[in-house]
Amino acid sequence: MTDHSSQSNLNNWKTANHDIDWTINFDTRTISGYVVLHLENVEETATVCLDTRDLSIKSAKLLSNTTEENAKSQELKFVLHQPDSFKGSRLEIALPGQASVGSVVRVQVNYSTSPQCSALQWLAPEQTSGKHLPYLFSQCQAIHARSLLPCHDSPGVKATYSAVVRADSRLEVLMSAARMGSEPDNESAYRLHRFRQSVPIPSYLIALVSGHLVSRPLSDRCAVWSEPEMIDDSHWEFQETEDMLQAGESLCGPYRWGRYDLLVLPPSFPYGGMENPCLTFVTPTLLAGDRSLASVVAHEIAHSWTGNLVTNATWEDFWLNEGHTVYVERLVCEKLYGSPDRHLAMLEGWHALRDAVLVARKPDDPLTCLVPKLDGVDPDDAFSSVPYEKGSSLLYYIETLVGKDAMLGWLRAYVDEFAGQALNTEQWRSFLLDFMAKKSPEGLAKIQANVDWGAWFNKPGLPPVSIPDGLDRSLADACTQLAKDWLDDARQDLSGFTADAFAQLSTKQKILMLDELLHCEQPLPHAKLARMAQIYSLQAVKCSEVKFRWLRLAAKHRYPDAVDEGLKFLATVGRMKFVRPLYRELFSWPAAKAKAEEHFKSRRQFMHPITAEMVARDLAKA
């Protein structure tokens, strides 16, 4: 396997387990301790090469494989190479001799992170809801785990882990693993927390949080965690979690991770959600007050099978993770809310894909390929809606060819076949064709006759098939018509627009209506934007998805109120889905650029490191 994002010798070793021992220091904004890597040799070598970034390496040891308490260890020589662009520094550890195939070694690396660790965000008390205790959380996807621990930092390397974490006794500690108890640390003023993840996972799913956290049960196996100030809203918003989990099981098989808990993070969290096993991280922007944005939870639940259990071998195959998860997410929501809801979500997704291909990038950008070439490319630079929506579009298109029953049969067989493994796109395609040859020869014939694999996988731009053409538009027609009414140049008398037409739409329909306006190149006069803001109360709307689209629409058409409103909104959210497009819109507006640039510079220290870096790159291109 070739992973262009890793400098480790991952093909020489099979990582079986990580034993982690960490101490969290909020004063220095560092984590110190060690990791023991349990390695089995699969190709002879005399070195262990690991990915690192901004780590201070103290020592490396070869541990005896005996479990005796006084077992001896052997100091190992190591070299920490100079940083190589986004990949970080390769840690090369010399073994005493050549490791033979099948031999097992345990290598301990003592180290500490740096305050610049890209996987961690440290929040001062004033950045939290409670304002009196600090907060820490991690985000390791895509290749940020190497800034948290030395490892074979590739999605194709899956291992179990155990952890002992020491932290301020006033703070709770959670990880992407089962909680194994906590007790006072006899050697310090810290409290000691133990964890165990017994299902092999890639390094990007190792997750850590420490803060003033409380929980409320959602079911026997589900709970929601947050700061105390948000727990009531969070508990209400995510009441459907158990129903979604059961719907996922009906599609993909038993849930294999024990608990499914949600953690509502502070606003600076850069994503809508992160599928950390046992503990999904979600953004507080989902707290819409009407449960309308809970489909993000359905998405993260779907990752329990597609992504976490069956994983993409490299970041070039990221669509195997996200495309399948979007596909399953919408099947889950279809079970709960009906088929028209699934089709409405696909229309919204198509808008997101058009935006990623035609606005954020260009149609000939190679990073809009479903399977992009990432040699020399930071996976964070490749992140967009493409693997999500182009990937799920391919799966839905195949469903239209083979029939839904055959596709659902394949989905279940796919999860069962590759559970606990990582695969690439060609392995995926081979399994699909083999399955259809056995179970649906007619479906196979239709795939062979209609699917242009080269165009789907390797051609940049939009998919070769327009998915919206065949969708149920029963929920979309009202949205489309209202958008057309606003775009109608003949409608100069704006008194005919009333609040009722918008109020009677569901939140998802409002989102689609604003998407229709946003992705139309026809100009919207400021008088219409002012009327729209007034009668729809868009400046006061609580739903972040609606608010974001309104602000972006207003900025696109250079509506003066959009500048201050947009910057005020950007000061309250950290989700890149909102932050990057809105900043890009303001950066591209000559009258707003200087103010937006100054706003970003003043806010950068409060942003998550990933968000700050990506916005800085957007600004450099503006």
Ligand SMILES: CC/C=C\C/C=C\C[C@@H](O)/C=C/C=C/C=C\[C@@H](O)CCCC(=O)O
Second form
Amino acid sequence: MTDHSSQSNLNNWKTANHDIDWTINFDTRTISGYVVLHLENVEETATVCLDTRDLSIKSAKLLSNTTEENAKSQELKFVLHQPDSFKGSRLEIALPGQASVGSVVRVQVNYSTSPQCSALQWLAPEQTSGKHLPYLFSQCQAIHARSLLPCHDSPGVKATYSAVVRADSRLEVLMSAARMGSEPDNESAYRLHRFRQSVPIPSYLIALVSGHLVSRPLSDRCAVWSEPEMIDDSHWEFQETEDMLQAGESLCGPYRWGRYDLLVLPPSFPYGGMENPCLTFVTPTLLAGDRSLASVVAHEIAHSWTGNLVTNATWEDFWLNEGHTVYVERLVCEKLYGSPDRHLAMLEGWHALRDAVLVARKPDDPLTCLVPKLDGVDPDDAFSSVPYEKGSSLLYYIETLVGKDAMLGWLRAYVDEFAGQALNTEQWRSFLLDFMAKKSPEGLAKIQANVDWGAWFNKPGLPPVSIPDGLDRSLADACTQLAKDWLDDARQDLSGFTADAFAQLSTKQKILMLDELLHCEQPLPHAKLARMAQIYSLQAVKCSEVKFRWLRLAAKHRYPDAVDEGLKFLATVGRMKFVRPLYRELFSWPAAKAKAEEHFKSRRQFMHPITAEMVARDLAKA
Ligand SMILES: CC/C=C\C/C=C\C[C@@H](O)/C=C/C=C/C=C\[C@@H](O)CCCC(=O)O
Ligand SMILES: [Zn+2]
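Now that you have shown the form predicted alone, what about the form predicted together with the ligand?
Now the full complex is given, and it begins with the chain already shown.
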């Protein structure tokens, strides 16, 4: 298997387990310690080559298989190669001799991270809600784990892990693993925390957080964690978590991870959610006050099967993780909120796909293929809504061909077949066709007659089938009509527009209505924007998704208030889904560019390193 995003010799070894020992130093903003890799040779070699980025390697040792002999463990020679433009530096460790197939070695690497570690954001107390203790959190997907520990940093490599983490005794420490207790550290003023992840996971799912954290139970197996200041709102917002988990189990089988906890992070967290096993990380922008954005939790729950159990072998097959997870997310939400909600979500998703393909990129951009070539491409640069929405559209299209019962039967069989494994798109297609041949020959015939695999997998731009054409629009029509009224009304007098038409829409409908306006090329005069802002109170709206769309719409039509309002919003959120499009719109507006550039440069030090890097790349292209 070739993973263009890794420089390790992962094909020579099977990684069984990582033993991690970390000490967190908030003063130097580094983590120091070691990792022991338990490796079984699968192809003869005399080296262990690992992915690293910005790590300071102290030593490498070959551990004996008995603890008594460890004292005599053998120092190993190593070379840390020059860094690649985005893959980091290969760590080449020389073994004392050729390792033969089937032999097992335990290699310990002692190292420390850099303050510039791309997987970590260090927050000073003033950047937290509580303002009196520091905070640290990780984000490893796609290829940032290598800045946290030397490893075979590829999603096709799955291993268990154990961890011992020492930290300031005033702080909690959590990981993407079961908590195995904590105690005062004998040798320091730190507290020592123990963790165990017994389900093999890829390195991108290793996660760490340390801060002033408290928790509230949501069910026997679910809790929500956050800083004390956010725990009440978080506990209310995510009350549906256990229901979503049970809905996921009814679709995909038993939940295999033990606990399902949620962590609500500080505003700088770059994504809506991250499916770290046992401890999903979510952005505080989900705290809408009406549970309207809880579908992100349904998404992260769905990853417990599609992505975390059944995993893309490389990042070129990212749609296997995200397309399936969006498809399952919307089936989960259908069980909680009904079928019209599922179709409304698919219509909203189609807007996101159009935006990704026609606005953020160009329709012929090879990175808008469902299965892009990533040789020489940083996965962070390739990231977009395409694998999520073109991928889930393909699955929904197949459902319309074979019927929902056959599709749900396939989904469960797919999870059962590939749980614990990683696969690529060709393996996915083979399994689908084999399953249908056995269970639904008529469905197979429809797939073979209608699905143009080459167009779906390898053609840039929108898919060959327009999904919205066949959807239930019962919740969408009011949104589309209101948007059309604003666009088509030629009167000077706008008093006919009242607050009620918008107020009676649900939050999800308001989001769709604003997307209809946003993705229309018709001009929107400033008088209309001013009337809309006034009667819909858009400057004061709490829901981040509504607020973002309003600001983007206003900036797109060069409405002057959008500059200061937009920059004020950008100073409060770190979610790239909002930050990048809004900065891009302001960077593209000649009258606003200098102010937006200055704003970014002044904010950069407080931003997550991934977000800061991606906005800098957007600015360079502006
Ligand atoms: C074709 C793309 C190939 C590889 C990209 C893989 C990872 C990209 C890296 O940037 C990590 C992405 C992590 C995403 C985490 C959560 C998302 O599911 C949600 C993003 C949108 C949101 O904020 O809601
Ligand atoms: Zn996802």
